[in-house]
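Heads up, the chain below is alone and in the form predicted on its own; it's given as structure tokens.
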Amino acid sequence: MTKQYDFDKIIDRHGTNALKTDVLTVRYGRSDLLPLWVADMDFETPDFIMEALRERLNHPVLGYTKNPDGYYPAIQKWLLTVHGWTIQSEWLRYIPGVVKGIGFAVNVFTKPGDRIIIQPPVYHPFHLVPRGNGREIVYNPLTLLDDGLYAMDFNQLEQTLSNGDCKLLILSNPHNPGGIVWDKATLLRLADLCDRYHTLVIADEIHADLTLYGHQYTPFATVSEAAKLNSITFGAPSKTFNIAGVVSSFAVIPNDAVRKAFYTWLSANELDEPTIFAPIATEVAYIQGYEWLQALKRYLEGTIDFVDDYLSEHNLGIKAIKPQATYLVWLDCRALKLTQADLVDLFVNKAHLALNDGAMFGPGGDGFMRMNVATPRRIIEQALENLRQVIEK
């Protein structure tokens, strides 16, 4: 019998130092907001993960630990059975977060002043991390199609790459905030160009498990030999199973030379040694979590459909771009014809909603807002009612 999971349960996260709820005044200037911004979920972390962590806490010593024997095999099995990707254990290494991993790669493979390509609108640390490390950002803007989805501009990309001075390209696969699951043909063309111009691809694939509506994620490193040998992939169970606070990310590097350079640097700085709980949570999530994940995705699809139907029915001048992956809905608000400052004011100070300002994702983000719908549907319904009342006034 299939186990039932209660994604409608309301959980008050205030006062737990949750970033999502307890920094609203600092980030938005007020605390009376429905928090639909930072990308974690308001659902309970799966019981099998919590039980594994509690079991470890039954032992009274939390000292230095080695990786459990089943840690890397659990990641390998998940990538193979869920995504059809066969990887070797030596390709794997723990990293303390995907954003940190990007920062590590920037420091290992580039020097101050080097140029790094990103594809906006895109996850804002792709801008912040290279710039904070003294590197130059080069844009390969995505093309917004009539259906609200995005495509890569390969003509502009090749012009940019042909200068020969772009050391890295940071790829969001699946894409955040657009929710695009890049198809194999797109990734193959990207791989060929980056290989031709000797630009290493850093693939952030943290949302890989959260594909929706039958879409299938393709690991970048699997599309060709060039992609395999010219990439670093970062993944994690954190978005999938709502364990971001455990810090349980990993890197996959098939290329011997790239792997040696990166993992030697990690090891020298002891950045590849996980905390005591990360391997435990990762292993049990990947061994026991498939059924829970399917239930989660069905619930998310229902919520996204609800958002889309509500906005269409009430004709609010806002269009939901239904994501092919992730629980992040990219809201096209351009029909409201507001400045970005006025758009943010409408959401925050009038509708009392904390979303991510589309402008933070770089060029192409103005006129958009990003909404996290991984919360009980009653919360989403209340948020949309707030928005409707404000816009109809």
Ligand SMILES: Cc1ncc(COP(=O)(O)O)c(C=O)c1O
Second form
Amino acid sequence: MTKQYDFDKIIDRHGTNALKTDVLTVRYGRSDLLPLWVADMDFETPDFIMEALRERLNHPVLGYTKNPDGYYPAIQKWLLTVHGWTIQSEWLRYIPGVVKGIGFAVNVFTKPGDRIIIQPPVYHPFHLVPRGNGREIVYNPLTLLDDGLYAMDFNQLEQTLSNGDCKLLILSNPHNPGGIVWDKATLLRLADLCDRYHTLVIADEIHADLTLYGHQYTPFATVSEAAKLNSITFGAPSKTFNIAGVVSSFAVIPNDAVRKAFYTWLSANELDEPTIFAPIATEVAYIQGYEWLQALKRYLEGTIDFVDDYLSEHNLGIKAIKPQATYLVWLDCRALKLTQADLVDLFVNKAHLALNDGAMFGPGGDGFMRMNVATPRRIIEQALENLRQVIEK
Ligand SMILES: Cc1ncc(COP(=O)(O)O)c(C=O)c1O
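Since the one above is the form predicted on its own, can you give the form predicted together with the named molecule too?
Zooming out: every chain and molecule, the one shown earlier first.
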């Protein structure tokens, strides 16, 4: 019998130093807000992960540690059985976070002043990390189609690439904040162009497991030989199993020369040395987590459907772009015809909601807000109720 998981349970995270609840005043100027922003979940981390961590804590010494023997095989098996991707163990390395991985790649493969392409609106560290390291960001904005889906602008991308000198392209697959699961044809075209112009693709695939409504994620590196040999993929169990605080991510690099350059640098700086807890959590998540993940996805789909129905029914001038993956709902608020500052003021100071301001995701983000719905449905109902009351007023 399938085990029941209680995603409706409300857990107070205040006072735990949770980013989501405990920095509201710093970030939003007030603390009386429903926190629906940073991408972790308010659900319990699954019991099998908590038990494995507790078991390790039963031993009284927390000294230096090596990777458990089952760590890489667990990642390999998950990628193969869940995503159909066969990888060699030498392609794999622990990294202490995907954003940090992007920073490492920026440092290893580019010099200050080099150009890096991103496709906004997109996860904000994609511009913050390169710029913080003195690199230049080149935008290839996504096109928003009438059906609420985003498409890559390949004509403009080719023009940008052909100007030369773009060392990296950072891809969000599936896409945050639009929730798009890029199809094989799109990834193939992207791989082709980037290979032709010698632009290395950094594929951030942290949301890969969180596909919804039957959508299928395609690992970028699997679409062609060019994609395989011209990419670094970053993945993690952190979003999937709500263990972001454990800091456990990994890199996959099939190309020998790229791998040698990147992993030599990581090793030299001991950045590929895991903490005690990261491999334990990862291994047990990937061995035992499939059924829990299916239950999570059904719950998320129910909540996203609820948001979509509520917003259509009440005609609030806000449209949910239903994600094909992720628990992030990109809200199109352009019909409200507010300036971005007034839109943020409406959400924060009037409706008492802490969402991500669409503007932070770069060009194409104005008029949008990103709502994290990975919280008990009652909280989302309350949030929408707050919005309705403010807008109807
Ligand atoms: C696309 C994307 N990449 C990376 C991250 C963060 O990953 P990490 O915590 O491993 O740095 C997030 C978190 O929201 C994300 O949405």
